[in-house]
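Next up: just one chain, as structure tokens, the form predicted on its own.
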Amino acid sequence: MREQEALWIEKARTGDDHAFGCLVDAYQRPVFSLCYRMLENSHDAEDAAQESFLRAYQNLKKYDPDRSYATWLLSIASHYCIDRIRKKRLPLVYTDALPPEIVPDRHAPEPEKEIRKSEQEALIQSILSELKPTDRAAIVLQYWHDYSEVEIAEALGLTVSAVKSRLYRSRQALAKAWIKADNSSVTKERRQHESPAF
């Protein structure tokens, strides 16, 4: 795969649009996934993914072949999303549908399980939205893309110690928000099952 990718990159750098199209096909899912987690709705994520690939194409001659192409590309997407959040001050929570790869199957034999999964995804997205843009990018790169702290530092232009600090702080904030949301849903469930007092 790496040899094939290197060949696509080499051809794309000489203006071969088909070769760049192959790179887009190979990376459109992870780029969209990162943009969705950052921007919280599929429409904005699609726009951001397209813009990220356009910027990658325009800057391909500046790409260092000794560097991971995936890291370079996700770095472009991360920075674009961070800038977009800061400039547009996007609302924290969207009720948009989940992206296709995590939409529950309507024909699933266990609809309750799928509904719970959907609710958990929405809760995770809501909690992520409370993080600062750069912290959110660090968390998304680690937990959704399995990036190491060194790779995250490279992608976001931070030191490794700064990444460690951001990840630690973000995990603490996410854990607190999750516990709070979980306690809130338990309380709500209890109230629904309690008999009304007359």
Second form
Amino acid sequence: MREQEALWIEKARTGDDHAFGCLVDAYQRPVFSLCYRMLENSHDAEDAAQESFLRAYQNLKKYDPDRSYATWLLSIASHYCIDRIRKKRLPLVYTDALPPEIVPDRHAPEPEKEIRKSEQEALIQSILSELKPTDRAAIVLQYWHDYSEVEIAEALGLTVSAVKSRLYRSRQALAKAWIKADNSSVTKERRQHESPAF
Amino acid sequence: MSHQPFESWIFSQDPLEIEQKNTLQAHLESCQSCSQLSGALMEMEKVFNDSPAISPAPGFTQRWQTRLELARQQRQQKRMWLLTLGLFGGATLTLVALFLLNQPQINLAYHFSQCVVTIARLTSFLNQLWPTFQSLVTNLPILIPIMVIFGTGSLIAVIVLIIAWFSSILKLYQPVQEGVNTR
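And the form predicted together with the partner chain, for comparison with the form predicted on its own?
To see the whole picture, the full complex is given below, headed by that same chain.
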């Protein structure tokens, strides 16, 4: 895979669009997934992922082959998403708030499982949205891309100690948000099962 | 009750010493707050780890290729515009230069000296006006009541704020133009 990837990069650098298309094909999932976790909806995630690949294509000559291509690409996507969150002044609501892959299918063999999965996704996105953009990127890279602190530092252009402190602060904030979300869901459930007051 | 260093140990990802682990375990058994935090963190991490990577809708690469083509066309268009503008500007300058050089009756030195004279006259006129302006500024607070100045100032501030508000609304509804950033 590494050799194949190096070959595609080399060919893409000489202007071979098909070779870069192969790189897009190979990395569309991690890039889209990162953008989705960062931006909370599939519409923005699609746009950000496309833009990230476009920027990677336009700057391929600056890529250092000694570095990991995946880290370089995810670094572009992370920075783009961070900038986009900072520039976004008003939250926009899209009708496709969830990607088609995680919309609960009521005709599926296990609809309850599907619904639970969808609720869990909504919960993840809601607690992630409480974090600052750079902290969110660090958490997403750690949990969904299995990046080490050193790799996160490289991708986000931070020092390792800054990444450590951001991860610490984020994990603390997320745990507190988790407790809060858990309490509110328990209250909601109780209200649903309460008997009428009369 | 102090929850330090236990809270740090819960959220830090640095490995703990065996003694620290035992102390933390003993604290978690007696402290409900830390135990709740630790439990929430573990539960959250499990959900994060179980949650899969999300794929885009099928046809992502084709959509990207279309976008690349569009970006190329836009770039080409921009280049054409710049080239046209450059050529037009260059041609205009050349024509003006040729026109001036072919007009023996136009004395460039004379016109230049006229410009200098006009600027000098304008400066001396402004210099004459300066004492009048200074006396106006000094005497204005006496001539006009302070409330009128305050009221006019407030009115101007309100107008500026309304203009700023309208322009921010207009700006908000315009598409954001992003530059290339590959930090």
